[in-house]
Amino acid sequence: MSAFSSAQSPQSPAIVARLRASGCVFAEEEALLLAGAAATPDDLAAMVDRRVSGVPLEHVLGWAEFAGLRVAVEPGVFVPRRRTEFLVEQAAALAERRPRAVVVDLCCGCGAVGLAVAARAPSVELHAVDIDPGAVRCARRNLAEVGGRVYEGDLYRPLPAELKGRVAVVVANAPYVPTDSIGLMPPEAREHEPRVALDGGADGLDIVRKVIAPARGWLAPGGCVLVESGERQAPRVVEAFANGGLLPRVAASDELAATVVIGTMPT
């Protein structure tokens, strides 16, 4: 925390009150984070104004805490959710079984999932893809430290052809919110995150199916595809895996309210 933040501690009750009045549930914690990130009183005032106006805290700070890591998040880029840490746990456990496993993070956003997998399985060869230029720029910042390669484009299309048949793990936190449900999301998400990172089509699974359908051509024998989904969507994701020639199973975390469906390439 900066020296400035302690000097400004007398202002913190007013900041907390403003944050709480705007709907921030963890107003005290947010006030400390904002004060710690501000270099001057004017910086702090501007940051509080942005947060009170509804800008996600992570966009105001410029980073998100995810899976024990601090991940850079630029304005307009999807903010990684805590429930997605379960996806990381499942993917890392599979990647650790193979030396120098090739891991592909599709719909990577800021690169948080790939970064967290690489932190748990440091020997992986990491590739990440997103269609949004802002997300790609952010992911390149985050994944540089682990040697990850980031590509801009639609799912598998920009990946090097030499990866075909070599991938041990495809992990995808693809958009899975049904189009008609976007309007029910919190304003922080629907107003400040890209629609392409949220909208999964009529039943929420359009992009998930596009991740699954061509996966066999990229996976090594015994390789896996892991996708996050809603609990009620899981049976349809299982069906998509079976239709794609992969052996499906469902993993769930009650603690994180998370569901991950895993499809394995037969050996």
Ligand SMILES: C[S@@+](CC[C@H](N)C(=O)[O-])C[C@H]1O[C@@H](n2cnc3c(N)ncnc32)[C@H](O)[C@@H]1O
Second form
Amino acid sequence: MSAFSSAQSPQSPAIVARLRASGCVFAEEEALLLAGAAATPDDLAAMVDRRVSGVPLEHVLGWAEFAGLRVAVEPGVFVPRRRTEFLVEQAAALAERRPRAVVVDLCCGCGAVGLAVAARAPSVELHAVDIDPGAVRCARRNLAEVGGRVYEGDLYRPLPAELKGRVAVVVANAPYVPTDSIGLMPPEAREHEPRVALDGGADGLDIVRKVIAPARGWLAPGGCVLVESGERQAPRVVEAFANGGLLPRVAASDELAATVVIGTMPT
Ligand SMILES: C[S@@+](CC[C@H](N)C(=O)[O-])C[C@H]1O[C@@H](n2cnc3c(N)ncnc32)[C@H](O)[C@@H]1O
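Since the one above is the form predicted alone, can you give the form predicted together with this ligand too?
Full assembly next; the chain just shown is listed first.
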């Protein structure tokens, strides 16, 4: 027999109606997911309350689906976005070219990008960095299964020095929202994801430039840096790559509305 009465069941019109009234477009699907994650009717009621109050679904569930994987996401940690699957595709294609490629996921958040690259190119040696302790804790949970090492700190600073000159792929979905645009983001992002995960400074590219400028010192010959950006930011990212001595090119996906700029270390 189910632990849920008909009034609390996932198909309960009352739950679906509450979710829909709070703005959930996929209310039926969300109701099913919440019911699947709840151990008891009280749990379900508490989860629905949190969701209705505006907490992102992924934070309520404790996981996000990303690139076909289920990735743990704790409250207060950036929720990986579907468009970033394009960054993963591009990075995995480059990592696959070398056996046991060293891959560094900078600004790793919960580790979704590194995990998905390692799932596609299983022989990689994965290192991941984030400045936020909550993100680091989450990434350690997610990357344990692929043997990824996770460091807390500012960009390249916490990486072991022996990686210098050995990295095949640096992949970074760094914050790239211009400061003035943060207020225009949906409340789920503005209110439930940390500022450090979103704010990229005046033109959005402060952190991206700090990812690119020192990259030559870490890359192996022919190695690459891949960063996600907005479409209109791409020309400035190209310029940053050229200034950093890397050969830039832009890749874009209409389907995912995603832009990735790639800089390659000349051989
Ligand atoms: C847009 S989120 C992306 C997270 C993850 N890459 C993803 O796609 O799900 C940016 C992440 O960069 C981290 N971050 C911001 N500044 C950083 C810095 N200077 N060094 C390392 N990580 C940083 C934030 O804590 C946040 O987790």
